[in-house]
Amino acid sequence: MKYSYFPGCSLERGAAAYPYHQSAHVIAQKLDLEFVEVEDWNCCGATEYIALNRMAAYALIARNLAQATKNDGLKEMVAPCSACYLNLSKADKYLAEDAALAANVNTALAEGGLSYKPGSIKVRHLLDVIVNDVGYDRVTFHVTKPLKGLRVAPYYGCLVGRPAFYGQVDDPEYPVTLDKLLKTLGAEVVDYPMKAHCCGGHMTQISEGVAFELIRRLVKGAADYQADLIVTVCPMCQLNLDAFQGGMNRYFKTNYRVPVLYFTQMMGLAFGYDAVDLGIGAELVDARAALARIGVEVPQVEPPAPPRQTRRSKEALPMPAMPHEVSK
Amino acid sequence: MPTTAADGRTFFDEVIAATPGDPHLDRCLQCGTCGGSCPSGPDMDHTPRALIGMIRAGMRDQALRSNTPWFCVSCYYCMVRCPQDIHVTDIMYTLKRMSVKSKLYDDSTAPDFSKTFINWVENYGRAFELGLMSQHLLRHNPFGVFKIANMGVGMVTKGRISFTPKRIKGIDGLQAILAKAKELEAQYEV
């Protein structure tokens, strides 16, 4: 099975989500998927672009579209970010819907050489490729490391299941795919309640009081599950729940340390394949735990370097020491 | 209704004309439904039911200085749930683009937030981490920095971020065309 391939910003090399690009390659080899990445393709504009300019917003997302109608044949595009998923799934449906819209961005492609006709391309999510293309009895077959005695909570966030442009995937407020396909891998999948409730998107940058409550709540539910650790289908949840956990903490002085994954990760594991290869260690709350209960091994990333030892001579006055001087 | 707009046109004309598609905001029953589903329903000055009987009432500046449009976190909830199939989170993207244009929403974070992220896609065709989190951190919240200094250092140590901006090679064409989709979309402005 073929499909183009939008990654997004977050994927990118060096970006915060290289991780969930390298296992969703990992596994698409091994499910036979091949993703032919859309040419010079450029940011879908997030929740950003939308809030100053609409026509512009629109012409931004739809040169992606336009991009992917020159990989020849293929009629369907899949995104593993869940955000670029909405953006163009809305793009397209709005053009097809809105001819004055349709006709100005169009107008506006022309300036580049481009031109987009409503419906051409087909955006799919990740997660409904796998689940829906490849099958859960395909994933059964490949699993070769079940993750027995692992406890997962699966964690939808809002945009794959609401508001279905392309008509329902999954149930927009109790999705269920997810928990299929981790059950497949062979976790133990908690019912957790907070499944499809948001992480707050980028309101850390804008009202860390609104961020921080948004992501206790879902770290808590996790937690109150006895969740091992959360599994993830968006670069946005992870972040905000991974990275943003910490000041979580601080902020409401508790003590959570739930680990946050990929789904594609959690199935690169059962089918076998090293934690390295998946991207599994570059996680701020510390998996190796969650994941040693499956024996898994995930290397320790390089502390950084301690200082370096000035060398002092023994005839000079004594000066106060750094705890790691005094031991020599 | 008042007319509140320059041209003529109601607050409620001007508010279908800037979304797109048809946003059915005339089936309103101010059920309630869209706030009693808010995540960030508690920090908003109205709930979107409110916001909505304001736009229908005509009461354009109230509508275009209330923080709810800048609250959305755009989790769809409200619009699912609608029982009248209202596009309320469309509704509220078409509010954040009046009120920057009206000048009239006064807390500058969250409109500069997508100022400078849509500054780094006008220039390199997509979005930079690094350039966009320090930029608006040194701007609205410079003591910000030290409180994530921990996540900031982890975030470099594990190779999660990226230092250097990349350019896409069509740069020049996405720039002529977001031009040309601006001088577009004025024609709509009031």
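Predicted model, so just to flag it, every value in this text is computed and none were measured. Residue numbers count along the first chain shown, from 1. Superpose the two forms; the largest set of C-alphas matching within 1.5 Å is the rigid core. Compared with the form predicted alone:
- The two forms, fitted on the rigid core, differ between these two forms by less than 2 Å at the CA of Cys9.
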The other form holds:
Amino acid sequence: MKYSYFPGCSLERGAAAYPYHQSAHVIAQKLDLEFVEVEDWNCCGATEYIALNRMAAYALIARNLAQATKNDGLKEMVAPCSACYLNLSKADKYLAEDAALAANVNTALAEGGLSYKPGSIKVRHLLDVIVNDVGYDRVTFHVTKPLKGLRVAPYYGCLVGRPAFYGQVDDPEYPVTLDKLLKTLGAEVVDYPMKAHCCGGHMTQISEGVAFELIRRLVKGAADYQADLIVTVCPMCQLNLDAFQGGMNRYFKTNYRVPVLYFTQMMGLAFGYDAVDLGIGAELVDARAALARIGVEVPQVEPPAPPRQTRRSKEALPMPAMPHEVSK
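Now the other one: the form predicted alone, given that the block above is the form predicted together with its partner chain.
There are no partners or other molecules in what follows, just the one chain.
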């Protein structure tokens, strides 16, 4: 099975999300999936840009779709990042519905020698491809080290199931595909009512109180159900729940320590790969104790030399504190 592949900025350039990219390619080899990276791709624009300049935003997104049409006639493109998946699929649908927008976008693309006909590329999330193209049975076939004894909270976030531009892949309010996949890997899946709730997205850069409350609900929900870790399908969700968990604890005076890993890393472990091959150990909330329950050893990653720290202003935007940072 062969697909175009759009990594996006987070997966290929973000320290927290690169393990998702790394582990996705590891399991792809095991499952005979071939990912052909879109040549010279650019940022999908994240979310806010569309509200600032609609035409420019869709031109930015559509350029990736146009570039994907060059990939040996491949008609489907995999986007592991939920935000990229949303933006790319949304652009394709809206260009198909709005002839004036499509014309303006193609005028912009023509400056770079490109054009895009809506419907030429179908954008799919990696979870959708694993579940519906590979299938649970084939995944089961490759499981050599079941995750038996590991309690996991499946976290989809709010973008994968909504608004489903190409048809509903899963229930938008209470999805179950990731639950089934993790059970196939041998893990014990906890009942996690927060599984499709928002992580806050970029709210961490806008409103500290709102962002930390959204994160608190998700982490507390997993802890209340005694999950050893949260498993996610989105780099933004992983970043918020992992990197900002410490800040959330300080804000609410709590002491949660719930690791957050990617579903591709869980698949890799069940397939018999070592933690280091899957990028496990790069997360900020240490997953070693949780994975020790299933006999997985995680190498300790030495943090870089701590930079000079200054006291943050109370008015400053909230930023994640690294484990090696000295409290002031």
